[in-house]
Every structure is written in C-alpha cells, then in structure tokens.
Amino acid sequence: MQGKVRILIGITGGIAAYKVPQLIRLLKKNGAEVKAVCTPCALRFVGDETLRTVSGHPLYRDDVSFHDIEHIRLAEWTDLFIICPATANTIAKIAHGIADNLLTTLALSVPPEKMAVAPAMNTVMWENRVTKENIAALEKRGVTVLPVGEGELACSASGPGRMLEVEEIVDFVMSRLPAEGALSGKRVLISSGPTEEPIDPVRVISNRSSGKMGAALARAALMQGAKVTVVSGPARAALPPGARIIKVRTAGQMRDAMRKEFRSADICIMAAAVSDFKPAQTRASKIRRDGGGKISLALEANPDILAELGKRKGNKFLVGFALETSAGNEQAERKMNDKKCDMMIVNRAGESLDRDSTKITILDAGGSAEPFPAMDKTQAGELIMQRIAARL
C-alpha cells in the first residue's frame, strides 16, 4: 500500500471492540492514517485514551466538544469507513436509516461504496431472520458486509458470529483501497489447497496440503494491487476477504473452474496440490469391512490442469509448483518446459507440506535457479509475487 490512505473506524458496543487498537496499529504499519469514532456503549470495552494514543488523533464521539457538522467533515475525509465490531443493533439502525448518534449519522453521510461492516454478535442473533434481512438491505445498497468467523464466543457458546481476526480485516481494507502496487490492474488467478476424490460417500483420496501457500500468495497479490481470484479445494487456511473465492472439491471441478477463469487472467499460479489419480469407480454406498477381507482400489489419472492451461496460455504469465521428495531440480525443470510455464516454484514435501514455513527454489524459463532458505509462507508468498512483478 503506497501513500497515506485514510481509514475511519466505527466502533460499536461489542466485546470485540477491545481488538480495535491492534487493528489501528496494523493499518498504520501498512501506511494508513486512521481515525476512530465510537458509540457511547463502545467505551465500555475499549478506552478512549488508548484509541487516541494508537491513532494519533482525537477520538470522535457524541460530545458537545465537536462541531455539529463533524459527520460531514469525517465523511469527506475518509477513503473507507469500516464499522467493526458492528453489532446487530447498529446494523439494524444503518439498514433503516436511523441516525441517533455520531456513528450512525456518519453512515448516512458516507457513500455506500466507501463503507463496510464487520459483524460481531451471538450466533442466535447472527442467524436471526431480521439480522439476515438487515444485512441483505445493506448489501443491496452497496455496503460491503464482511463474513463472520466461527468459534467460541464471549458468551461461551460456539458457532458463527465472531468478528474476523484483525489481520483478515487489514487484508480486506488493503484490497479495497486504490492500489498503486506493481500488479495494479492485473488479474491474478490462483489455485490453492488440496483436492478430494470420493471413494464412496464417506471416504476420499486427498493429501496433506493446508492451503497456506495459496492464501499467502493471494494476500501478497492483493498487497501488490492485483484483482485476485482463488479456486480453492477444501483447505484449512483462511483466504483473504479481498479475494474472490471459488470453492471446489475434486480435480475435475478445479479443472472446470480454472479453465473458465483463465480466460480473463493476466497471471495464473497453480499452487494447489491436485490429486493425480482418482478412483476409477465411486461406490454409491459405504464400503463395508465385512469379514475383514482385503479390497482393491483401481485408480485412473486425473486431467493435468497445468498442462492444459499451458497449451492455452498465449501471453499470460503461468507459474507452476513442483512438490518433490528428492533433491535436485531436474524433474521440476522438465515440468516447467513441458507445461510451458514461465516460472516454477520447487519445494520439498518434508520441508513444506502442512507447515507454516517452506523452503523454495524459483526456476525461471530463462534458465535461472534461485534457491532460498526456509522462511514463513507469508514471506514466501511475498517473495514469489515480487519475482513475478519483476518479470512483468
């Protein structure tokens, strides 16, 4: 993110408000100028002095010390107004145009396309029909509504309704702001995660890919200003909210999605661990272990998605991944050339699979091989995107 972008954070009276100071710190670290406005109830969960200190600005609240047109000035100042946490009460007020405090008055003053909400509430409230209708009204108006997380809530219940983690909110904010990065205006298509091939209604053939590398690449591409689409198998790693996500399960489904999205892509990175084989026949009912006998499973090859894309690549920049179990880059080099890739990322199963870190070598179609020491996958994603940008 380049330049001083201006973020206005609206804080409402939810327990997740205590996370906002960390959100402000991360946004400032990424080059943003941040101001905060809060409802009276928000100050039960986060201190006004803390917000003033971390933002470097006065805290805007319902107070006579501020001018009665403060909402207009703030609306004109901000590049993005994001309300987080957004309680069910505040969402309902905004959906129906109620302006009974400075924050909700701001919501009527900021254009919908410059506004986003990060909901946070109890699962019962989140799943209530009225809440769903209010969210639909905001989305119809053009306000971006971020997804909620799932897990343990403040009330000790567990389920959907948690506010997204602050790192995910930062990813979203960065993806929404005018970008001046090296990949600004480029469309990046990324495949991520494992695929699953059903044996019967219960069992599948899959692998240990977590999808962390694909998520890191998507995040790095967004930071470079790209428009990002991720075709993801059933991965465990969370993808950045700023990316467009297409969820698939089988290699066949991934193939169909990648071929369709490839038409409009400028850069394609095939980072998914696609199953090379699938059962020749999928059983309609669960296979029983009657008598404890052995069974044989006939396999057939899945389509080679990367090779198919290579035949259609034209002037697109195509990047493949080669997950190897032995030393040396010879096999990866053959793969890069045979599949008409511009770049191949080599990693070893024991050093990368299902880990937070990885050790990669970047092969270039021009003949260069650039090895790197072990690093966090977030760093590896940034490094790969930097090398792609340099090639372009």
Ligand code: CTP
The other form holds:
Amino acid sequence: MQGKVRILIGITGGIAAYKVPQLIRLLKKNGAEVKAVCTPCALRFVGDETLRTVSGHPLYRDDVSFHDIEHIRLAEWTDLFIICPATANTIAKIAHGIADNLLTTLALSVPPEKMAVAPAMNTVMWENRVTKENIAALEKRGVTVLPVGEGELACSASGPGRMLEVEEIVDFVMSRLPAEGALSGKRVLISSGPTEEPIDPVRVISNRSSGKMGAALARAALMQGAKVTVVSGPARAALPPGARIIKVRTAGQMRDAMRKEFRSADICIMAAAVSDFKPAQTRASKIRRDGGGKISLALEANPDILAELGKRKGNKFLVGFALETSAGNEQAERKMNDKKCDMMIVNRAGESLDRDSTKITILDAGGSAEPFPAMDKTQAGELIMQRIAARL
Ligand code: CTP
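Could you output the structure for the form predicted in complex with this ligand, given that the previous block was the form predicted alone?
Up next: the whole complex, starting with the chain shown before.
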C-alpha cells in the first residue's frame, strides 16, 4: 500500500464540532492519517487538547504561529479536505473565495475535487436562498456537498440542517478514497473472529480469537479500494465502519452467511477461528452442579466452511488461515490443497492468538513459502492484501 490515506478535517463553529474527535477516531481506525484545522469559533465547541490527542498531530489554528506557507504544505499533504461541521458563514466565505482565516485560506489552496463539506446549521439558515446559492456555487466548482440530516437541532426546533452522523461521514470518506487502489472494483469477503457454540443458556464453546486479524484485513482491503463484507463472530476488535458487517454467533450461522455472500465475492479470506466442534445438543436450561462429580459433554463436528467454499470456488481467489501449534508448513500445505485455496497464511497459536502482533508465512498454491518476521497485525493485513492484489 502506498502509505495511509491523509484526511484534513476543517472544523468551523457549529455545535456539531463536538462530534469531530469521534470522527477522527473512526477515520484512524479505518487506517487514515488525520490532521485537523479549525476556525477561531470552532474552539468554543471542541477542545484543542482533545483534537491534538485523538489526531496525534498539532491542531492547525490561527492564533498559533505556523510557518507562512503552512497552508500550502497542508493543502499538498491532504488527499481529502473535509469541512465538518461547515457553518453557513464558512460556506458563504468559501463560495466567494474569502480567505480570512487559516481554514478558509486552505479552502482556496486545495483543488475543489479534493474538497467536501458537511453542512450543519438550523433549518431556516439551511433553507435560505443565499445558502442554497452558495451551496450550488460550491457544487458547480466540483466541491462535494454532503447531505444534511433531519431531526432535532441545537435550537430545539426540528427539521433539515443537522450534520450527518459521524459513521455516515466515515462511509462517505471511505467510498471516496482511494479512487484507484489496487483492489478497486473488487468485492472482498472476509470471515473474522471466533464462533460460539452454546452448551446451555449461559455457557459456550469458543476460542481466544480476538478478530484483530480480520479487522486489519478489512481495513487494508478498504484502503486499496475494495468493497468489503465481513462476516464476524463475537469478536472484541472493532471493525472498520466502511465495511458491510454481518454478525453471527455459531459456525452454522457463519457457514450460511459465507455461502450466501461467497456468490458475489471476487476474493474470499477465511480468517475466522471456527469452532471445529459443537455440543451434540444444547441444553434448554442451565446445567447444575447438583451431581457434584464429573459431567461429560458429547460433541459433534461443525461443517468445514472453507472446504465447502473451495468446492464452489470457480475463478474466485480463496485464502485460508492455518493456525498451527507445531513448527513446519506441512499441515498448512495439506490444508491448502484439501480446501482448494490459492493462498494459505500460516501462523502459530503462541505467536498470534489474542495478540496485537503475528508472525506469518504466506504459502502459495504455486508452491512458494514466504516467511516474515513478527509484525503488527495492521501491517500483516496490508502485506497479505498486497500479495493477494499482486496475484490477481
Ligand atoms: N475452517 C473452516 N471451518 C471449520 C474449521 C476451519 O472454514 N470448521 C477454516 C479456517 O477459517 C481456516 C482454515 O479452515 O481458514 C484452517 O483452519 P485450522 O483451524 O487451521 O484447521 P482445521 O482445518 O480446523 O484443522 P485442524 O483444526 O485439525 O488443524
């Protein structure tokens, strides 16, 4: 991947500015690097310290002296400059080329096709003809204007004018970027996390998978321009909001969802740690300690989802994960062939399960085996998606 997507958020003085730290956090979770610039009024609604902490960068503002040409550097740095919330006042200024603060100066320096605004104002201002004309002027110039939401406004009135929800803004940003990734136009299906097989109403059979690897793969695929669907078991790791997420619990539910989604996928990565066994029967009520002694639980095998998908593979690109506790790649190679995968990612339980880092070897059905040193799962996700893209 050619580095992270770089987003510059312009914050103006509207109440919705308080949502921006959350927006920055979500964009970063999706793999973006984010910087923020604000107008003097914005600081009445959101804290400088918060913005610096969540973005991991200085906050660009007028009353702090930056180098004279800072706005040019920032304009060149960013892949997308999104002004949110964008007040009627700032929209009016940028529609007319007024550059009276750092943010509006930036708006004159960033090409319109790299700019977006998420308006936020009360309904009367939103519906005012002047605002409509200013919005139309921005659109005509090539600036993307996001729709407004409808609902309760800060002034207690209700109507159109609310800033879109942060998740909707993230979806917009992710759908815009990058226009030309190595996987643009491809549909990537990923299974992630553990599955859970109920024993009784309170107990389950599961495993220690955190879902971090699946989340990292989803993020990497999104950043390379793919359309991503994740079928996820009950995992702790947060999935990128830019992906379509289907939540499941049991291996049976995961199998149904994967089989259905597989039909329209180009690439399928089975990163989930599927429970191989489930209780032969689920008790309707809690198992009691009454007996005092031992209890035994009859287990039966779950379907092998990857092997089933392998049988329907056609010309889709199919990737499996082999979680091993022993050294050597023989078991993983066997699994790759048996399950008809194009690629198998080998990792060892002790070096990967429930950790932030992993040490993988990429096996290719062509016969190659490429070992890598331990790395962060985010990096591993990027590396795997790169290798897949190179094989298509
Ligand atoms: N897998 C699956 N369905 C299962 C078990 C595993 O789809 N019921 C998939 C996993 O998601 C992984 C691959 O098969 O991509 C290999 O999983 P792994 O647990 O390493 O191996 P198993 O095939 O289960 O064999 P074993 O547990 O005997 O090592």
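Each form is matched to the other, and the largest set of C-alpha atoms that superpose within 1.5 Å is called the rigid core. Residue numbers count along the first chain shown, from 1. The shown structure was predicted, so the numbers you read here are calculated from the model rather than taken from an experiment.
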For Val170, decide whether the Cα shift between these two forms is 2 Å or greater, given a superposition on the rigid core. yes
Any CA movement of 2 Å or more for Asn337 between these two forms, core superposed? no
Is it true that Ala280 shifts between these two forms by 2 Å or more at the Cα, once the core is aligned? no
